[in-house]
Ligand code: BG6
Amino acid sequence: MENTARTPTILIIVGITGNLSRRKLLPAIGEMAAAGVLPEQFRIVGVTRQQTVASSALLENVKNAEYLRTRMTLSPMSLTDAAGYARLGAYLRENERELGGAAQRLWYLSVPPKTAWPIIEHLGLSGLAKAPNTKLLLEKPFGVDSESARELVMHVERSFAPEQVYRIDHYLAKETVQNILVFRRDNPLFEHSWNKDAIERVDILASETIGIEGRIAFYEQTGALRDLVQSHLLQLAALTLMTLPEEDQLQRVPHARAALLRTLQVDPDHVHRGQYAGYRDEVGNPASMVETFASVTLFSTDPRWRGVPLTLTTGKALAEKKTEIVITYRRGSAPKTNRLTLRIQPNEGIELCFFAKRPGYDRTIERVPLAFAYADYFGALPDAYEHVFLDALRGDHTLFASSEEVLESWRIVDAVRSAWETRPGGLTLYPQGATPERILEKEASDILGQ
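Just the structure of that chain by itself now, the form predicted alone.
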């Protein structure tokens, strides 16, 4: 792994004036600076199409803003102008001379996918992609279906080698998600029973109480399936079910996730979609069939998991905001079952529900929790983007999605969409504040009533 402290580094944020940069990227760098984990020789070059913007305007409410201000410069340029890339290359070389030699260059494309396409091409044509120790950080979405994802992979790899590319799914960088590997590996009690013989089903849920919050154009083109299932939930599924690499082979985690995704097959009888009441008025499209709720059941061909249903559910305008993984154990001869819950957010932690006798004269059995909360033991958790930057600096791909994972996840999503087209019932309309269980019950009753 690279020694980040001694490697001069230039972080080039393309689209530095955008919302993601202001809300997440620059604050994450400020936190890393305060923690002392950035390289000693570190600079930020912000690329923007805006001709008049001050760095101070970008650093409002950013911790350690003075550190960033003294190391950040802005470079206005057209993102489709070849001459602009030549000038930018010369400016980077000037920075390197000031830093004392060739620097690691991290290109962070904080721009929409359509804008990223020509930038990647220009980085290749200008030779900037081939500069020593150059890395490319890309935000999702990585395509809109299998075909577009494959085209994007090919387009990127015409300019960058696969090992240069870091595809960001910030869920993978959350502390609670990283802990899935540690929990599984370092607790033999669970790892030895992490298979179809002990586990009856796996449910992964990401629910939100808010609606689309004004993101009309984005959501009308995306929907819940593409927005969360294709990326975050399938990544959580892969981490939960994959075969763990050896302790000294953690760089193979992306390959292990991809191998698990290849085993997943869609159950066409359990693919559900819904839309919250009022969505069509909100987007101004009375005929919209875009789903704000999706629930999909998958099965793995991996012998360790054969026959165990894996259900991924996500939705907006639901009763609770939470992201969690629920492992339901087989009860065998027992009258009830145990459940293990890995809470990704909020109230991050782990809870195991088991049964105990209630004190008293009667033999009353009650479900009780055995719980661990991160806040009780560790305090505040680092933001996911801090891990994104740090691991990219180190050259660690563990928390980044490989091209194989991206293509496999789109294969699964395309199969779901195909099943939706042939499944009776269509789109279930649900009231805002509903639970996933109520939505699925409503769909079942609507189909039976037809």
Second form
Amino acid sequence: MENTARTPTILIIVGITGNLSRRKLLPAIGEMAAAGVLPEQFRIVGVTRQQTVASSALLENVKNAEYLRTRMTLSPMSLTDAAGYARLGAYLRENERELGGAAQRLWYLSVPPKTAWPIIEHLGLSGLAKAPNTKLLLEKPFGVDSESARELVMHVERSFAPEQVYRIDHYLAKETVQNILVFRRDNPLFEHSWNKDAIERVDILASETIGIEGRIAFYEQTGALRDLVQSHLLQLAALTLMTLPEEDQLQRVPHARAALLRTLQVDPDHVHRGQYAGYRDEVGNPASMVETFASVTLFSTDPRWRGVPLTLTTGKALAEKKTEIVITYRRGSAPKTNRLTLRIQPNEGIELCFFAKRPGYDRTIERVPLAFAYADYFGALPDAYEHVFLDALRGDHTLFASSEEVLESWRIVDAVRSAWETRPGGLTLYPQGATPERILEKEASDILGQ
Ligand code: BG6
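Having seen the form predicted alone, please provide the structure of the form predicted in complex with 6-O-phosphono-beta-D-glucopyranose (BG6).
Zooming out: every chain and molecule, the one shown earlier first.
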């Protein structure tokens, strides 16, 4: 792994005035500066189309704002103008002279996919992509279906070598998600029974209380399936079910995730979608068929998992903010079942439900938890974006999505979309604040009533 402290680094954030940059990227860099993990020689160049923006306005809620203020400059430019890239290249070289030599350049494209496309092209044409020690960090969505994802992969690879590219899925960088690998690898008790003989089903849920928060254009083109299932939920599924690489082969993790994704097939009888009441008014499209809720069941052809349903569920404007992976064990001849929950957020932790005799004269059996909470042992967890930056600086691809994985996940999403088209029932309208169970019940009764 690369030595980050010694390598002078310039982070170029394209789209620095955007929501993601203000909410996540700049605060993450502020935290990293406070923790002393940034390279000694570090600069940020913020590229923006806005001509009049002050860096102080971008750093309002950022820890260590002073550190960032002294290292950050803004470069207003048109993102489709070749001359702008030539000027930016000259400006980067000037910065490098001040830093004492060629720097590692990290390009972070914090812009919508349509904007990213010409930027990638210009980085190629201007030669900036091929400057030594250059890395490209891309935000999802990586396409809208298999075909567009394939085109995007080819487009990026016309300018950048695969090892220069870091596709961000911020879920992979969450502490609790990184721990899935550790939990499985370092606790043989569980890994030995991590298969179809012991496990009855796997459910992965990402439920959100928020709606679409003003991202109208984005969400109307995306929907819950492309937004959360294609990326975060399939990545969680892959980490949970994949074959673990050898201890010293961690760089093989993206390949192992892709191999698992390749085994997943959609169950066309269990593909559900819903939309929260009020969504159509919010987006100003009375005919919108975009789903804000999706629940799909998949099966793996891997002999280790054959016959075990894997259900991925996500939705906006639901009753609770909660992301978790629930492993339900087989009951055998017993009427009860054990359940293991990996709680990704909030109240990060791990819980195993088992049964105990309630003390007393009667033989009453009760379900009780065996629980571990991060907060009790480790205090505050670093934000996922801190890991994203640090690992890109170090050149560690483990927490990023490879093109192989991206293409496999779109294959699955495309199959869900075609199953939706042929399935009766269509889109279930649900009241805001509903639970996933309630939405699925409503769908079932709507179908019966038709
Ligand atoms: C993003 C999605 O990738 O993840 C959003 O585009 C979603 O729609 C968000 O709200 C959820 O992330 P987190 O970390 O809050 O669970």
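Numbering follows the first chain given and starts at 1. Quantities reported herein were computed from a predicted structural model and do not represent experimental measurements. Heads up, when I say rigid core I mean the largest set of C-alphas that superpose within 1.5 Å between the two forms.
- Residue 365: CA moves less than 2 Å between the two forms after rigid-core fitting.
- Relative to the superposed core, residue 132 shifts its CA atom by less than 2 Å between the two forms.
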